[in-house]
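First, one chain by itself: the form predicted alone, in C-alpha cells.
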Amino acid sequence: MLNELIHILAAAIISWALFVTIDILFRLPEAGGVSGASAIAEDITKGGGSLHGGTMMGNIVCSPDASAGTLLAACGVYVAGIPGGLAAAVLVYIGNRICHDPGYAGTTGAVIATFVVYGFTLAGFAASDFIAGTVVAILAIQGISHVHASALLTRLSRWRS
C-alpha cells in the first residue's frame, strides 16, 4: 500500500513536470488558444491571480492540452500499452480540432506521455499510478488555489522570455 502511494506521488510529480513543461514550450501562458481561456484568465485575474498563469489554466480547462494528453495517454497505456497511448494521442488531436485549438500541446503531450508512462512501467510503476498521479497533478493546478497556481505558472513561463 505504501509503495503504491509513493508511486502515485512520484507519477504526479512526473506528470506535473511533463505537462507544465510542454504547455510552457507551446507558449500556452501567453494567450488564450481557445474561446473561454481568456475569460477564465480574466476571472482569475479579478480574483487576485496572474493573467498569464490564468490563461494557461484556462487553456487547460477549455481544450485538450498536455495535461489532458498525459491523462489520456496513461489511460491508453493502461488499456493497450504503447498502441493504446498513441490511439489516445489521435483522440486528443481530434479533440483539438473540434475545439479549434491552433496548438498541438495536447497531441505532443500525449505522444511523449505514452513513452514516459510505458518507460516507467518497465521500472515497476503501473500505468494506473500515472492515471491517479495525473489527476492529482491537474488538481494541484486547478483545484487548490487559482491565485497561487497562476502566479507559479507565470513565474515558470518567464524562463522562455
Second form
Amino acid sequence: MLNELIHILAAAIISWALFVTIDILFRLPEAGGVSGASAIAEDITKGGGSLHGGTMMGNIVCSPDASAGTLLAACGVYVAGIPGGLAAAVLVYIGNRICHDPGYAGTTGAVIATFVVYGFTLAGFAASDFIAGTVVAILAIQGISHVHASALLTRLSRWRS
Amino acid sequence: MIALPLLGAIAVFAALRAVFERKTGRKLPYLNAMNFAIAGSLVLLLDHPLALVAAAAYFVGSTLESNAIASTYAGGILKDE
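What about the form predicted together with its partner chain, after the form predicted alone?
Below is the whole assembly, all chains and molecules, this chain first.
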C-alpha cells in the first residue's frame, strides 16, 4: 500500500510537469479561449489570484486541455495499452472540437502522455497510479488554493513569453 | 488498491469546496477537479474496455457544461458580438 502511494505521488509529479509544460507551450495562460475562461480568470484575480495563471485555469475548465488528455490517456492505457491511449487521444480531439477549442493542447497531451504512461508501466508503475496521480495533480492546481496556483502558473508562463 | 478510495475522497473534497465557494467563476475549477476524479474512478470501477468511452463521454460532457455555464456567466453570446 505504501508502495502504491509512493507510485501515485511520483505519477502526480510527472503528470503535473507534463501537462503544465504542454499547456504553457500551447499558450493557454495568454488569452481565454472562450469568454467563459476570461470570466473565471477575472474571478480568480478578484479573489487575490494572478491573471495569466487564472486564464490558464479558466481554459482548463472550458475545454479538455493537456491535463484532461493525460487523464484520459492514462485511462486508455489502463484499459487497452497504447491503442487505448491513442483511442483516448481521438476522444479528446472530438471533445476539443465540440468545445470550439482553437488549439490542440489536449490531443497533443494525450498522445505524449500515452507513451509516457506506457513507458512507466514498463518500469513497474501501474496505469492506475497515473489515473490517480493526474487527479491529484489537477487537484493541486484547481482545487486547493486558486491564489497560490495561479501565481505559480503565471511565474512559470513567463519563460514562454 | 488505494487509487479508487483516493479518487473518491478527492471528488467529495472538491465537491464540498464548490458548494462552499460563493463566486460562480471560482466554483468551476473545483468542479473541474471533481470531474477529473469521477472520470478516473469510472474507469477503475468498470472493468470493461468501454469504460474508456464512458469516462471520455462523461468528461467531455461535463467540460461542455462548464464551458456553457462559464460563457453564460460571462454574459453569453451577446457580449461576444
